[in-house]
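A lone chain, given as structure tokens: the form predicted in complex with its partner chain.
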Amino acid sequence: MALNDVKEWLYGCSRCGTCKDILNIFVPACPSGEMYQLESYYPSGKIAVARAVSEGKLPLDNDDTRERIYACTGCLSCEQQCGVYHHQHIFEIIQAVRTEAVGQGLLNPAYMVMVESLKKDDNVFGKPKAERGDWARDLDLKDAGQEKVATVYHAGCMLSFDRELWNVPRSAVALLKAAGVDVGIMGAGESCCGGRAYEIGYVGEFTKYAEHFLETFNSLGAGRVVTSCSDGYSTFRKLYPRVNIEMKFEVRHTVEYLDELIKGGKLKLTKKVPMKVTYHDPCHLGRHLGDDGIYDAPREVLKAVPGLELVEMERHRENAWCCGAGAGVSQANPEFALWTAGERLKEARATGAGALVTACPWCERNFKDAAKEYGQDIEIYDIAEVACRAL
């Protein structure tokens, strides 16, 4: 999207800062205004410099005028608290400056790192493509690119390469098998989705994996695609109908799957799990899908484990706090994205959990490497690992 696409939506802001606080309670809702306080920082500072650059006045070639774009984790809460006419294209805005930039040859050098990795090995971290399966190496899963599978678990690049996350995929084949799901993997021939691509403005590679992505699965013949992975999961909702191809499998979140399972009497969770914990909506599974939104399906999935105890923080829902990570920022930004994770873990902790649980790899890196920077005594799950123990 360039600014020349979102000039409709550029003048909605009248900067009235409403975005600033969640409404009726008031409680900060903008990470990145939040952290540096500064306009510029706000939504609508972001989407001042966006008209002022459109307007030819303000250049980009500034490097602390792009920190204030790319200083945002897309976390769309901002969209949340606006009402006026553009509220759903703020972060379009956002994005449309940061294609802008990148337009102009002003390339952000974290971001190079990951997009020369993703050109080069298809995931974000610049980790070796060939070790994109090692997570199930011992799970002897089905190979969906060799036979025929009704369900592909599409583990994402964080769980593919984290290895201190490896149990979340780990956990989630576990429970789908449980329900007798016919279910397989890529593996090695697994790649990105290119969500990462899109939201730090690299248009033309997000195009690229979207394409590849939809006529692989388009032809292995799959009726389903699972993912743990929230942002990967928002990717292939919202983002890839935007792409000329025809979707021919259903992807769902393993959160909803999960749901449905346990639901249509398939999957028992019978062992008592004795935790309090709290949820965090990841902001892909929850505003980035609009209406769409997953809120309740994560909550029923703890509610059926025996013995938890769920207790809610005071922004949730719609108006989670983010965790982060997202839009690039724990790439670029990790003194940003470990503040905002630190902020959440401490509204976690006053409800009196033991545990953060979440459905987003990104989140729970994050969430992890707050715990440990701030020395947060609080456990961070995925609902699948969560799930699992009561199998």
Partner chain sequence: MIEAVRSKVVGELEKIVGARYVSTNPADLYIYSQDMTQAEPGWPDAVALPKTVGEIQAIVKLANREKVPVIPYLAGGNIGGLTIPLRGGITLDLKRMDRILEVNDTDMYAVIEPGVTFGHMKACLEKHHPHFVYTYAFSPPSTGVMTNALLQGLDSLSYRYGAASSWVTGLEVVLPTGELVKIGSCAVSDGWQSLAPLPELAGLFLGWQGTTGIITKMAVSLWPKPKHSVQMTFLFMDFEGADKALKALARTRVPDDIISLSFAWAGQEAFVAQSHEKISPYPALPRKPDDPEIIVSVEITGNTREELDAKVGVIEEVARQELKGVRMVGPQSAPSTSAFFPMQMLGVLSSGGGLTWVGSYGPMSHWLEAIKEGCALQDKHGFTRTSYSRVMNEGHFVGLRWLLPYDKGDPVLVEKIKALCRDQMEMIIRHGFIPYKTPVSAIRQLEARADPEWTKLHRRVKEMLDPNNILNPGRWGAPPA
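Give me the form predicted alone now, not the form predicted in complex with its partner chain.
We keep it simple here and write out only the one chain, dropping partners and molecules.
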């Protein structure tokens, strides 16, 4: 979305400050504002910056200006709390300024590396495309590009290339196979969803990947695509409808589908898993989906695990504090990303839980890094990893 497309939204902010704290419990809502403690880093300040850029009063080629705009994890907590733009517009304004910066050639070096990697190897990590399916090398899974399957499992970039997280997709497909699901993967034929490119302002790259993904998966004839990546799931659900290509398959997040399989009696979790855990709601699985946010399904899956105790953090469901990795922050501003994750880990530890469980590989990666950085004694898991222990 271009800056001209959001002009009418630039003047609606009443500067009331509700975007800064979670209503009723009055604890911080905005990672950027809390980290930097300046008005220009809060959502209301960012809107003022965007308005000034739009009016030509603030140059976008100023490093301080762009720093404010890029210091945002895209968590949408501000939109959850806002009384004027409730559930809408604020991140679209920020994203539009980012798109404008890209259009003017004001490129962030960290993002340039990501985009060049996308162009070369279809992922944001600079990894060879040929290695994309290595996580499943010994699992004897069907190649969805060569034979028809009912369900295609889409791992996404993070789970494909971060070896420390390979147990997540391996656990997910183990659960699907245990439930009798006819599942296959694209392996090296899989590509990035393009969502991260969109959030950092590279709309053209996003469109290319969205069109490629839809055309490729439509041609497979599969009825369902399941993914463990919350960013990818949100991209499929929220952004792909903007591309003028019909999606001929349904998209499910792993936690949605597991919940359905458990309740339908197809997946049986029988072994006791004696753990006390707290659940972190990923932004892209919650607020990014608006009223369709997925909050119950992951909790239902955890409750179906025998012997497991679930305790909630103060900020949870639609009011969850962000992990800090979103919208390109983990690539361009790792200090900010780790600080945000560290704040969440403190909240998780305060529950008395021994493990934090989530449903997003970007969250899991950032939490693992923050736990190491700050010496936090807490285990980090994906829901599929925990549920697989109960098979």
